[in-house]
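Below you'll find only one chain, the form predicted on its own, shown as structure tokens.
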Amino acid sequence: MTAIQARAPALSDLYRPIAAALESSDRIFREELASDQPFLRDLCDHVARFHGKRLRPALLLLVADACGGLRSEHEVLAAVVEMVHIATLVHDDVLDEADVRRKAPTVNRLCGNEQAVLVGDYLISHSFHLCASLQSQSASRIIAATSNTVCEGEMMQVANRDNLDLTERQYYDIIGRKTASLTAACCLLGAEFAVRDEALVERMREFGWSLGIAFQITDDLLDITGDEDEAGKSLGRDVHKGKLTLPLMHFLQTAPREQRSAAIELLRGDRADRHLRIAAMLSESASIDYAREAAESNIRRAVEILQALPASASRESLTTMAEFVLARRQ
């Protein structure tokens, strides 16, 4: 059994606490992407399908919540962040040659790489441009310092493909700067615009840091031991791409000799069904196991972190939150 009972709640009895400031911020979003051209709007209305559970948005909204109460500006970094990790993923689905996305067809396969990459600029624009809306600039430098850092992640991890020597430390630089710095970034805006408490605002930048490294090795699980029709987009990718993650790094560290071998001619090949046996290797050793407990370890840490906060119904729904990383399934 595992130290953390993972629960699958309703999102909409999470989200409670900051549904208005949420649909507020859904109005923003669509607001600041409208577009006089019709191609483009029928590009972002297809791109809004991959909103998803709106996590991102609300861990900054129930963070500002649960730190010291919601503010308009709030709302407007709520969407800021979303359309910077939509931007993010629609990038991602072009390195990775990916098909589906939250059960629909990625951008890149409804229009090609170059339209697929324009979007993604696009997105990233429109952030700026909507951050560039707050009398502060703050947000506006932590949005840029952590849109290089994600790009940073992404050139790190294009740069190791291959690379059957990669270091847990190596690993987890990657992951890190790809996944973690923004879960990291959208807890610190949430805190930093709701409390003038330095010690605090770090603290649940370090909440969200823990998240996004949980969440990060609990997707590359899922390209592993997932059924792609649930989680909704295309699997096995890792693997395909050349992508060293947790749970293979470990089974190339401490599987036998014959299984080793095996599993990196299989790596070195480029058999169809390659991630498939892979994933057969991996169920039968403890390689799961051990990238599930790191993930476990990073959600207790995040849990832990939350006790600085005083109770509160948004508190308790980051606490659930973090918990339901693990138990994610898409």
Contents of the next structure:
Protein chains: 2
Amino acid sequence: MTAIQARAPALSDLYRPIAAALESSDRIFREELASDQPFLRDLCDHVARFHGKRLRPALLLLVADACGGLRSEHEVLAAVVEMVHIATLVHDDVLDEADVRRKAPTVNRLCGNEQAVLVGDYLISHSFHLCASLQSQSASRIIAATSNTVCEGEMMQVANRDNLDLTERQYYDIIGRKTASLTAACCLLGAEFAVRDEALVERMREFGWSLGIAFQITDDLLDITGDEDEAGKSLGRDVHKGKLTLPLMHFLQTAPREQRSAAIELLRGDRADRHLRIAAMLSESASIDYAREAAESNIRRAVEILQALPASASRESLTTMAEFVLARRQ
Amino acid sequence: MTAIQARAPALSDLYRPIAAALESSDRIFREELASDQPFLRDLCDHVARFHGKRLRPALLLLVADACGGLRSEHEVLAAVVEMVHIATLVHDDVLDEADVRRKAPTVNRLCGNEQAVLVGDYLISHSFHLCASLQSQSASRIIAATSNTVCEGEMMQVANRDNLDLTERQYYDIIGRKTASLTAACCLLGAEFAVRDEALVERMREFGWSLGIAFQITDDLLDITGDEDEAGKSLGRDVHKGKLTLPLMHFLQTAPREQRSAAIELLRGDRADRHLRIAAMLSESASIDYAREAAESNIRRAVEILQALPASASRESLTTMAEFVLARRQ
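Let me have the form predicted in complex with a further copy of the same chain next, following on from the form predicted on its own.
All chains and molecules follow, beginning with the one already shown.
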């Protein structure tokens, strides 16, 4: 694997091969949400701030380009996957009551919980509307199936709050459904609308899946070990929500009895600083490294899959993005 | 117009022409929601209790049959529209915090607000997935556009809470989007997948629209004048939520100054019994009749449109259903 860059790559550099398509996709996104109702326009302008890195549309477009067939449908699909993603973020906030996301007040805190539920509904509905504007039903089927799966993952996660006996298999099932299914769909759609090569399409789906798994493991790690200012969102939320993630699960399974009991007592208690104490315990254990290695092995697989593609600027961007998943601080 | 039946018609009689198709549609509904996750199965079993009268699937199937072309696609579409409808009910509950609906505890009170948001998401996602299983994109476009419109209506309604200056135009815009758009879509889809007659398809859409408007006006009337046991849900909610509806709007526009001030004082206050006092004021005014006449004129239009169809058992059922919108107590 090539050396991980110590500094974050400039997204504009990584996205250069697909810059025009990404811009079209942004325009399609905005136009789809255009409304005759002023307050809806305001809300949707605000939602646009959730865009962040546009990871999912970029993935889709880069894969399409790397497979040799970037087409206008991809621009629509890129807008669709971003809309699906932001809808889940908006509903996540309703569920999380997080205070900060992307350094912008969440939709919730602007208007009250109800509008957040409805804005999320509005976004998901518009994503399907966009999908339905394409000729083939194939994308609609994939997007709808993915959306089903993401819902399931979220519901399983909520149902397993405070479940300290969560197994690794359950954890991977949850993150697979709620995160990896969408990144996998991005890459699947990028490839499927580019080439008639089922084997390649399937490999790109696997690439997206491995990327998504690594992304979520790293996200979960950052929640424990990260820095709030760098991350742009409040941390330690998982512990407070009773949500067990990989490093903590590993710790509970492998730590000496005394430490395990101490951790469980913290988790079952309600100290305001418990996430910091948990983080301290974990950093002195092998569990952080265990989770990091799990993320790394997924990225190794992802990068290896990319070698099946011909060399191109887009393939290089995808490789760098995959490696950056591990190096990121937000 | 034929005499309104004093007793509720038996739905099984009204639905007889399309009974087999409705049963298939129910099966498709259940199968679409089948999940490998036990708790999801439980939640969805519970959601099935929200089915109620299956008004929307029945409308779709009856229109299809009355147009002379009931097909297998209609069974899928009937399941789709019911799923969309129930998704909105589930999210309405999150917004309403209503205690009772259909004499069954709401999803909310079973599991907490979060699961209700996610169950609604799950349903809407599955409705699109079902739609995407059809050959043509046409139904997906119609369903997605309708879902967009329903969202807008709900958002406009929330945004106009406590707006005592709500105009009739705004009211009709809101109920048009949140209610009539879906009943219109049911009839549009029933006709469109049955016959190649654009004019007839458009007339059926108008039928569904008028029906939906009348349905909502009557629903709003029942909230003020109805009986809680008969209705199977808590009443007076609109007043408590600051939601102005037709009779109350008319009253504020036409009542003598003293009564108007008294009403506004009640609306702006927080007496637990204010909906009863408002109801008493309204029943002594011309406003209840005004709203009833608005509903009746929509039903007259709806029934008139039906005459464009050849005589059939399904057309008779549609006529009776339209008339019953006015006579119902729940």
